[in-house]
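Only one chain is included here, represented as structure tokens and corresponding to the form predicted alone.
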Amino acid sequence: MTDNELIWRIAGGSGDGIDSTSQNFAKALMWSGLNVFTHRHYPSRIRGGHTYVEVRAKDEPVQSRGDGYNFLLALGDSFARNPQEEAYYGKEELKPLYENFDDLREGGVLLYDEGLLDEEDVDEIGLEEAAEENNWHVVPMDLRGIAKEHGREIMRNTAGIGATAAILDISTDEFEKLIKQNMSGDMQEANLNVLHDAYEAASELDIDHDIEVPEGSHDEEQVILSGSNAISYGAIDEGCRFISGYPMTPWTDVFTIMSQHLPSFGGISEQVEDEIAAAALALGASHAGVKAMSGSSGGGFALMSEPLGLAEMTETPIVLVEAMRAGPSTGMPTKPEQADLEHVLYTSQGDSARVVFAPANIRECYTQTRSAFRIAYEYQIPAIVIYDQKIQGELRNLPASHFDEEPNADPGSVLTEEEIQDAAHHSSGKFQRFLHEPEDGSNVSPRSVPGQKDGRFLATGNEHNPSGHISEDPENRIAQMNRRLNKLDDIRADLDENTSHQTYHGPDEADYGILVWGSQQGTVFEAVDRLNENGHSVKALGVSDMAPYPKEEVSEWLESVDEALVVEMNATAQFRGLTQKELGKYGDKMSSLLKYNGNPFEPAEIVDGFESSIDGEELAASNMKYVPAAGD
């Protein structure tokens, strides 16, 4: 827990327009001049079930989800299902508010709407000895029939905003234009009308709670975005111009944004029948010389796997993204783990050569995408982006300088019609696209687009010689898989002279580190400030380059501690295993701190683990598991 923030939590069901009123909250907080971040919670259902969105609010750069909440407004859920069903799945209408309780900090303000949760079932849950216990602030206010007053109900929301404002003493003005800016006509006069009656309700109140917004500024202009925006904005800035998909929740908003913006690209968007031909389609669009991407979750992506293994015996580069559920097959669809990372590395057929790029951030879903893109399309290979649901649809505030950098339509490693004029071909006339020693020495033969004068050649799934006819021959078969291998040697001596994707975090010199990947990069970096200010002496290594993966980095730094934790969200530690599998050694070093219960790490959570770790006691919570160091 941390002093001068806000963290702000609203709650009710799927449908009553918790995601969007949480953005427009999140966006005038960061139009004040504050620092955001969000973090979103939904059930597998369309409508009904119950959802939440945080938003965490400081003068400082933010760079993870809180510990807890103070600031609780509880809409109900006006789409709980059929009371009949309350023996199986209790009353959901009340979900919103008793689920949220175990979160709220003490002295924390509890503002529900009294138009839709009935006194008496409110009463049954025990919220008056729960906010006695806890010293909180609890606000019933009639929502609903504040923005019944003015037409719809839904817009209870709006009402729950000018309540909030008034409560922590905001200015409504962000709001206001928010609202201005969003809507028009009836429905615009409506939704300010709400507001400010909601908030003279709440004004009049005599609410004595000592949460206290912080003041900020910005030096430059931010926008607000999710790891989907930056994903895309990569995709499309390095020149991608095809996707195709079938929709797969996390994956879909990657896709439903790269499908609004390419049309006024010249880019071509294709929703097809299965993942299976969503990737094989992607990757003709590749071979026909159009940079292109395509990508799923979980289930879906292992559908990709045959086409993944085309691409690589072709040689044809694509990108895929893989964004990250709880599984195993359909799992908990709208919640976030980290265990796909052996299925992404090693899925298809044979001995595979991929990139694998897992970006910790939005900042870092954006430059690592365009990566992915310059590295396939440089070295002919497919490069994948795996994300998570956390990183999905959280959102963060940035300066819109960091997406100021210039696009590159580059197509890569393609010949022009000049080039193959002067290139090696068979006496058949065919060009030999596939070369066992490329004349530049390097481990990329440079291949041709269908149309191209001179340029043709077969390209098969099947080992094939220079010109791609199918071979069995042993030579030829040493000679292509060495070559397609070595590339990742070469891959890697470009990312360490010319791109490091590591980021390293607190003290040069310290006795213990945490090692981490993925999404909860910044909640070990907030855990690491913490450990180093209570006395102990911490640092953390974040990595994103999980193939090739980055040895000698990693080794150096491993070397220079003593002990260290690696935290990820799956229960096999695969990303603990992948390092000592890649380094050879380490194993009695490294201790995992896992969790994997759909919930992301707090930042309090991962300080406990450590020093529970390194005092040899027992978590203190249960949603955790240590796994110690091989010998201990």
Contents of the next structure:
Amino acid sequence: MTDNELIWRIAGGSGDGIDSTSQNFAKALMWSGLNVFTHRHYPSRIRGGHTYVEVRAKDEPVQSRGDGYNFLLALGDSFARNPQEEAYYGKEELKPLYENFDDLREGGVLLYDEGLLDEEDVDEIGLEEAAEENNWHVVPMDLRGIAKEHGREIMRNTAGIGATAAILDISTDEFEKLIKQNMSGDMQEANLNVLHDAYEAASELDIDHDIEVPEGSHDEEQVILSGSNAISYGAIDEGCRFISGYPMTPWTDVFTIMSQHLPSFGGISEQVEDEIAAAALALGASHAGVKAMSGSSGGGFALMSEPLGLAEMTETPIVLVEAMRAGPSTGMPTKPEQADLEHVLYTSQGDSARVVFAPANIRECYTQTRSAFRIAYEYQIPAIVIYDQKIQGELRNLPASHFDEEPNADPGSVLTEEEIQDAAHHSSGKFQRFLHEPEDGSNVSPRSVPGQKDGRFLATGNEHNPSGHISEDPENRIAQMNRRLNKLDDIRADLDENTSHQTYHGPDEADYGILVWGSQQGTVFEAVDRLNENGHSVKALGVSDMAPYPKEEVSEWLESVDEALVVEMNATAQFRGLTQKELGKYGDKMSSLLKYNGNPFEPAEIVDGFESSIDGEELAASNMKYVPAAGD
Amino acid sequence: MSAFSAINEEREIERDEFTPGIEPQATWCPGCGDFGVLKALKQAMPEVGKNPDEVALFTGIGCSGKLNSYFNSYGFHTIHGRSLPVARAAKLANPNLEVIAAGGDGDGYGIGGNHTIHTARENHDITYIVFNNEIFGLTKGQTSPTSPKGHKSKTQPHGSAKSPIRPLSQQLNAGATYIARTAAVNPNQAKEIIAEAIEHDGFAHIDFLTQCPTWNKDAKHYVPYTDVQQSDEFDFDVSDRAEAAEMMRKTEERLYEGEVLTGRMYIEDERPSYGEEKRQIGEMPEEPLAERYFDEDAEWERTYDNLLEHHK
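Return the structure block for the form predicted together with the partner chain; the form predicted alone was the one displayed.
First the chain shown before, then all remaining chains and molecules of the complex.
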């Protein structure tokens, strides 16, 4: 279906170096001029258990995982050989081999480490039959043996890379460069020897396959990084210098990246006792005049509900990151899902005013995190960046210039001491922090920061009057409520004018549309291209602004198509529900394609789902759900 | 020039500066111990030479949370039990602020107990005043974490089967470096202790006994009280951990037997505050972080130059 691409999957046990090896492999391919995209799959276990990473490489931009893959490097699970009596792992060391049978394409190459996996055991799992059926090229090699010869078994992955290079006829230059860059002394030498020996050994084998590794080149310097990197760098570029958090997968990634870098930028990172404290600290730092963020994943974000509401009521700007994983409750810790949308939109009590952005890819993780900080601090409102475990861990190359943006340290609507002297004060001496009608006609009443002369005010989660004193006066209540909520209209107008976060894909005119949000966008766009090649008339819209919702943009787009399929990774069609609620119509126009088995969509699944839906057929695949239009 | 000129302003401070020009509608009942805290706090400010603009007061929810309304400073009336984490970050963001936190016994020992322990453990340079009246006041008289065993309330009509929490001992174990108990009925001592706590460089925990005339009518009004520093009976070294622990044990036991022992219970001056520790290991900037946002000469590095190298 899609030729001229390499999708290399490395599989092993957690702790076998799958992650780092795939990162190096991807980087080396990027250096060679290709565009790369990775997809991670891992269990909720630190050592052992089946884990894999796919590296997809093409000469054109890649923005999605592919359909299956065409090269498997099965290292086997070295942690399955546990000597303890109580630990029963059975034939788990074979898992990274047999669990990957399903998606290996016809004619693919399967390289496995016969140093770790016994030939007899391999026979039992039916490799031979499967290989024959699918025309796979099976290559057993003693990678472990090659690694051990040079000292350490852990270098099996380097041996795997060397063998891969030989089988695919890729130069080892870039891999050597990486080893030299990352290691020194004996380790460097040992790894280089392993790489060469494995390359030589594999070159001697006569393997006839038809995978062609494409060739490409880049016009400008590239970087390869993850969504969590991009969110962190967006935050730092936008002047964030305070982060507080509690570890929870997959949010931990952003938290650790920020914690590693902030001190060198003169910032502060705090790991605290729980997520309530984490969000509360971000509030305290922001109140004191610092740009601050916190975040978590579903369960931890639930604890942040109260501080989030306090931020709204006190109009204290903060940015929260919500890294979704499959729920409910602790759900599936290492599997992606897009099912926390409603949680993030509606958690906390009262009529809430918050901003929610859902970046669709690594590029947007950077830009929208910057938007989130700018909006939060200009409009004194909490902003949430919601993304999922898929974007969090996947790597993709981008031009380095994408990040070559000026920093913005502006704390937004904060007054200087001189400005405070000229501002309105209450007869109690308090500064009028929460004016009903701010002087500039906006809905943002500028704030002061503790320590500034004559800027004293009271921030309180209770309803309050302009100077912050607690008040239940009905007229004051209406004025404050309206001002807080009206900010969302101002933000909508600001975003429309300055930063469109929505992405259009496909022809301007099309009969059908696919509506998508978050991490599934790239996959949908790839599917749309294929559908149009197949003779369909389809376009797509990727929506990133969850709140305030881009009503006009989406309405216009929905008007322009006959029917729309909404693709999302959850079981209850949350984004479709949001769209219908926000627009107040189109319930008869939108149907849903849903997937919630812990794995993101593949492009071919969306193609199949779309075709089944317009043909009125039932979905053939059992891993997805089609929900027809419901009416208004 | 600092963006925060009110900080370290050298001048005579008047107690009245901390009284808002217009008193908000009082929410405290006649005879409430909370008035004693307010008075002592206001009286302590001239002693420590702090002006209203450099003081940031963080409160929780309940009657104690209204302290902000009657105390003229920067204020943040947060949510139930969460004053400390908000206060902690404000202090880290701007160490020049005088950060005080306050809450009730439900707030600090119940719902926010975890934060109280961890703030003490980390030894943040914060003064924390817990209004301890052994009852939930604003929710109308339920048993609190410091209510005595057997205490009857609408929610525990058979009498509480729980032993009260021992906040002094708990905070000693947690790591607080200044621990004292005082009472609203003892205004001079209360003022002195609050002033000392503010000047203490580390986490100062004050268990402040406040009577609740409405919901805890049977409760002791904490008189007569004994100041352990003034009494010959309790000759202990306030800087000795073991002796302090023994003193706290006595204090906490005897309170429920009707004998009120107040005073300084533990003072440790050697341990650096958390912010100082963080600064020493390079986890916190030398200058207050909040200042940077007002400093036109501050350099804001771009990630492109600093972070992207290893992604290339």
